[in-house]
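First comes one chain, alone, set out as structure tokens in the form predicted on its own.
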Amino acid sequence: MPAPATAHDKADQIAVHPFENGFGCELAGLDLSQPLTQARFETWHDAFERYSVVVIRGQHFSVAQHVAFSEWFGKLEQYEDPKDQAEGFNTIIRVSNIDKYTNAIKSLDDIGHKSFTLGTSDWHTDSSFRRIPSKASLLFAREVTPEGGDTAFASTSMAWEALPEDMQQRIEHLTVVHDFEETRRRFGLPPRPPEIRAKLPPVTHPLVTNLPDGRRALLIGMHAVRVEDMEPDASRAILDELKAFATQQQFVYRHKWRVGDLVMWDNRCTMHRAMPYALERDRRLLHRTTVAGEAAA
């Protein structure tokens, strides 16, 4: 007969509730205001690897704690602009329409705010414009809007598996240029200063990527500019076709935010987008850490 569970064992028991289509899950029983144990982390990590999107509701933790538990998953990307940082931490970015210094709602005349808003409102993959794309993002809701402002997630691994075999064969060896400047170009906004652009030059990634567990996924979205060695019109057509296919309802989870929600997603096999809200009227503040990707062995 097994020994009865101790108080410590019970504290490490987390319930995993998969969503109906197997894309995404909710974890219950995890309090992130308390230090992680190895057992809790392993349950969380396994859920992340299996379901790609993990929702943890009803959380109350500090910025420092957000950084600390995010670092269990790997090295965090840094954000150099102080106005984007939360409480001086350069590993947390403010995803918000609220000015950090005045606490007032930002004007859309602010080019940086406008570029970020337009870019995140379309399907994209965080940091696909980096030489090594990111592994994961962890977004925490501090202020939410009364209407709108949901975040939609699309599984690009489920989409790959559902593609017709002839399309898989057609695209599996293609490479795509990703560029951080694409949002500004697409919407006719002024380019970033040369010194900023020099830090994030265009990069090339395989259109179809390999995941550690053997699955494959599409790496597409807003930052994907063009397919290499393909005519511009044909390139745009295939990227748009794949985005439309990958964002069909059967591949999508839409999250309606509540204060205290933490959502983590796998940038290696998902896209996401911010849904519209009254951004010139309603306040919205979320904090995001981004787990850096790892170079191929």
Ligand code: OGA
Given for the second form:
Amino acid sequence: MPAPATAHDKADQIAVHPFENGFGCELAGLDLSQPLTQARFETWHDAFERYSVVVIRGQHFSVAQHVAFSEWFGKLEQYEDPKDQAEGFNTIIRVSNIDKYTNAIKSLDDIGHKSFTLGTSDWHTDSSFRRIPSKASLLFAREVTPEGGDTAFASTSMAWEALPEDMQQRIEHLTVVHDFEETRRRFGLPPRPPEIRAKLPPVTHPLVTNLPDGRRALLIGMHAVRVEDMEPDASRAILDELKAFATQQQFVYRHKWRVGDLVMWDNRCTMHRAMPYALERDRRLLHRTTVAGEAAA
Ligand code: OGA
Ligand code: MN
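Now show me the form predicted together with this ligand, since the one above was the form predicted on its own.
Full assembly next; the chain just shown is listed first.
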């Protein structure tokens, strides 16, 4: 006789479908308009730890619910500017070309918009310019474009694993300066006011990081501006080479958005980028929560 259904059995109805190369998975059978249970959270969390990118499709939930299930994964980063926040929640950032107040498509003369758009258009890791980079991001699609606007993800832990041993040895003790201001400068954007810059001074991170489960990953991407104690040309060459290596097809998953998709990724072992779309023609609105990182052990 079958045992009576329990909360744990319900979690078992969630199916985890890994993508082809073992990077990324889709979770089916989870309804995020319902409160999460411990068992469901554990299934989701295990999939996150194992596959680094978790796709959950066909969701309908409120901004408050987005915050609530994100908080199961840890403390959320906050966004200070009200025009970036959704419905007054300072833990949700609007990732969008739509003006919150007028509901019209933003002009590219809007420097904040331009900076965010350019800043996400090339490979990066969220908040790598902070002292403690973020742990995870949960991005939810509310309006999507008819073409373009995919998000591509690259596994920097699979890339590290695949690097030739002599390269691993050459780089494993290097440290890298990350600086958002430098990213802006590279795109020809004006410097931000000194009081803002003072809050986010350049930071240094190891080039090769350690995850709690023993995996290692490359921490590179757009905000990585130079390897410490290295000539600028050599430094640029090594960062470019690693980026090219890590973004080869076998380490990449490209997500084509549908309304109702939630995609969560592990910032400790991935990079991502927004693919181009008709910025001044097609509406795109996503909401993101970001789980803060923990200090390295
Ligand atoms: C982000 C980001 C990519 C995209 O929200 O952190 O990089 O496709 N977004 O909008
Ligand atoms: Mn990002």
